[in-house]
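What follows is one chain in structure tokens, specifically the form predicted alone.
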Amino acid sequence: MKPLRSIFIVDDDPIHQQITEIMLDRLRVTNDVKKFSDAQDVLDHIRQHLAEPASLPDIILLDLNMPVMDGWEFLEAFSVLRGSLPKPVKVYVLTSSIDERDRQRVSMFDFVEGYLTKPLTNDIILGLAR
């Protein structure tokens, strides 16, 4: 498994962002973890690289519940953002929900690779590394 070049975690709970980075780093899927407590400045950060490839994560794991953006409006802005940027960048949404409707929603945006539900398991931290 070669590990991730760069992963972003968007949450606003800083313990949750504390564990999932502690279990990126273990199991050694990417040795660059930056955390985001408000959807925004993730926005904010790719608008700023967009013509350094080096500077965007492979992959985002998204919560969809903060103040500020949510991770809806985050969506709805990365889906208009995502076809200027350089290189590939997947997103997971990573939440607390159960609800089949937010499931059902999320489908709805194509370029969602996937609907994960804390907390994270090291087996589904794996399969973001394939």
Given for the second form:
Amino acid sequence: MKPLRSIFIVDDDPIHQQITEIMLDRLRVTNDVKKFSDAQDVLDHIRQHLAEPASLPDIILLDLNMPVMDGWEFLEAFSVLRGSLPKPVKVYVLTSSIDERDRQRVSMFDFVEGYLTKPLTNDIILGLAR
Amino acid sequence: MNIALLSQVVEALPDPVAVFDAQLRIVLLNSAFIEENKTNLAIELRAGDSMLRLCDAAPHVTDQAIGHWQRALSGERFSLVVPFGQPPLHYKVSYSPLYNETGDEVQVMMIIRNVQQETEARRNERFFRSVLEHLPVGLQEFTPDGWHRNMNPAQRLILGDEHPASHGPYNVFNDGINQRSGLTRLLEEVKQRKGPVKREMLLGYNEVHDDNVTRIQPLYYEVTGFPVLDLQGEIACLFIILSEITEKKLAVLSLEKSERLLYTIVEHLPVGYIQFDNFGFIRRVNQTQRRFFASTGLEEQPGSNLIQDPFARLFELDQLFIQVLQKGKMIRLEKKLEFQVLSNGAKTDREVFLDLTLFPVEDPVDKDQIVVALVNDITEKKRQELENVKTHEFLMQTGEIGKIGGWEVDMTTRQMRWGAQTYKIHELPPFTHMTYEKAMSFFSEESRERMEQAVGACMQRGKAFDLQITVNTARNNTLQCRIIGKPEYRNGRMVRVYGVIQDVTEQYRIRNQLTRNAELMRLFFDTIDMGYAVMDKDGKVNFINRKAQEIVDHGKVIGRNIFEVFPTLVGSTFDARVRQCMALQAPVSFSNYLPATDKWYEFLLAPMQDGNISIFTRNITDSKKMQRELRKANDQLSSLNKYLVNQNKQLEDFAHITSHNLRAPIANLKALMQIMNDTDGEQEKELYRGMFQEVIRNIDETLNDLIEIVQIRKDLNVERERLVFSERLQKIKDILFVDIETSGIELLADFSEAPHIEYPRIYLDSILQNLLTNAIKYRSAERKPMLRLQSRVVEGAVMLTAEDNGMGIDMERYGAKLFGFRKTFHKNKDAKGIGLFITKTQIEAMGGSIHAESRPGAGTKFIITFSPE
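Right, and the form predicted in complex with its partner chain of this protein, after the form predicted alone?
Now the complete complex, all chains and molecules, led by this one.
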């Protein structure tokens, strides 16, 4: 079962990147995981590949607290960019924050598929694939 | 001379004219002359008649007239005013000599003109002018445009010699003082209405010297402005009349003051007080009355009318009110009220007796007729009275009211005998068998003891006695009696003791009542929260209540002269005001600060009819001090509030830090555990162990940072010391020597304006180190790095600025996070986002603040304000 073509992990914590990648691999939900430490790099990647749906992810797992461009700024930019995407890209916020204010603020972006708190579990990952 | 022409001229003149010659013969005369003489002298003159005919007709002016004619004939031209007739009318007579061709004088022309009107007008003007000059009120005249024209001496006195109107052109509308006093507005109104306008104004101040006290007294005037209109109805000139009413105005003001004090007294009267206006509306009710209302359960309704008020209806106060108002007389009566009271959900009947006094008063300020009702709850007294009446009736029934009864004890038989009145006093049927022991049993225990002592002394030493005792009668009434006993001797032996017993209950009660009334008065004055004293005109204190005694705080004052007890009072404000009160025979009130006790007092001095002075005084220090205390408490509260807000903010910060920075590695640990458990591969497990170590190292670091922060926040009282900026900077330069050298950063420091600071040494070192490290870490690759440090004093606080030429930061994007925990903005491996957070914590812990200004690519400037010490 490989329903998902590609997943982007956007997080500045290298350990987290590594763990998530291992978990995704284990459950074989995808065979293409890309890791980014900075939201700006993701944004640049998407802009450059607007014409190539194959290079775009099915799912983005987005952290909120990152240097340079944080998750919030990414969500703002992505909401503008979303309309011109050749295929649907699901965005999940994946953060260590359990602050209710962060959750509410995320809910303002209606295109965000879900607010996930770390750590990821197998059940959650399988839920993503469904 | 052309006679014909002259004759025409003469005839044409409107005044009576005659021309006569040297022989006093009339040569010419006009019809006006003929007419005048016909009317006034009843003679008809014609040409050719002698002027002497006039003298015949009015002999009393003959000499004078002939004299004048001779003067005229001698060639003199003159005119004079002569009175004539009864009442005298004034005529101006002009004589003009006429000459012929040769120049010899031949004739005289006499013109008579009635000048009565002019004479009267002139006299009137003189009269009115003298009236205005002597008017006791100021009068000033202005042109319609407001230019000063004229004023009378009274006005000059009011304005004073310095006033510009006395020295040159003066416009009343251009004078700023008049704007403020309202004079300008008044005159404008006069112009607009073309009619008089009257108003009271405060136009100046007067210094009053009262012994060695000088007081500024306001001067009030009644100002009347009015226009004088010309025939066309336009304003010809404006007048103002100034009439001083200071006395009246001050009297009104002082009345208002007394009114206020009176209010306080009324409020504390132990008698109910209700005040109605002349329409029957309740205007004032004092606390006793309010309590009474509350106890009766009747609603007091200040807004409602007497006619509708339930209380008033119950009392039939409406009728009484009309009676008092119409007849203007005081009414005093007792009323019995029966009504139901709701208590504990049940209605109970209550009966109340009231001593009602209603009297009309003229309100001293607005002169309205008002009605005051004094309501004294005399239920208790009434009940006693009724009781007494009952007793009285009972006594009447049993015979005469017991007065004085006789008694005797026969020493030989020890037989006791009573008179009829004695039985009555004891309320026993007459001639009941009586013994000494039985008689004693009617006395109260205490009375009996005294009685036995007295009787014993009488029997042993023959001492007479006169005692006041309490008797419990056979009908169990308690009486106060006076008992007098004397021994009688016969042949040197005592044969009997005899005497009288008198029921003095009534007298005793009255005396008791009197003392109680006096006591009540004293109690009243002792209870009111106001010092009250009475002193005579020399200062001898005749009465002083407890409160006043407390205020003067001096052993014995009563009966002594206050000015001798307190010599400092001589010549004080108090002294001056007492004399003022005596002189004016009017209430005087003032407040005074007594430095000895550091207290403020408000005084009212009121003269009494017997020549004494009532002094009311109240300590108003507390209300003044309380205000100050309140303000202080408020300040403390707001500073505490600020502190709490700050604490809250810090707690929030911590919650945020815990949520983000501690949960993240823990989440990693959890995930790692899961994947490690899911695997069997030893190699894979080894990899995970490495990752475990990494995460744990990370947690350890975060915790250490947090501990440092908590330490700083906890150490609010960390010791401050006097630090020299340049010395501390040198220390940091030594520590960062390698970094400075490798980066090649240029350090510029100017601490000349504020070389020192009182601050914790480790904090200042840490702050300086962070600033310098930041400047090195985020230097621009494009230029030689530089950091400029400068200290200054701004508004009493030391300010330190650190300005670099580094990479700078986008303040719009990152400004909010710049000082946040674990916030970084550069892809710099060294960046941990902890330095500035610690710096900010250290500064804020000591009450200071930090903020930054920056432009990307240009550099950053940190501005630190240390709290002023």
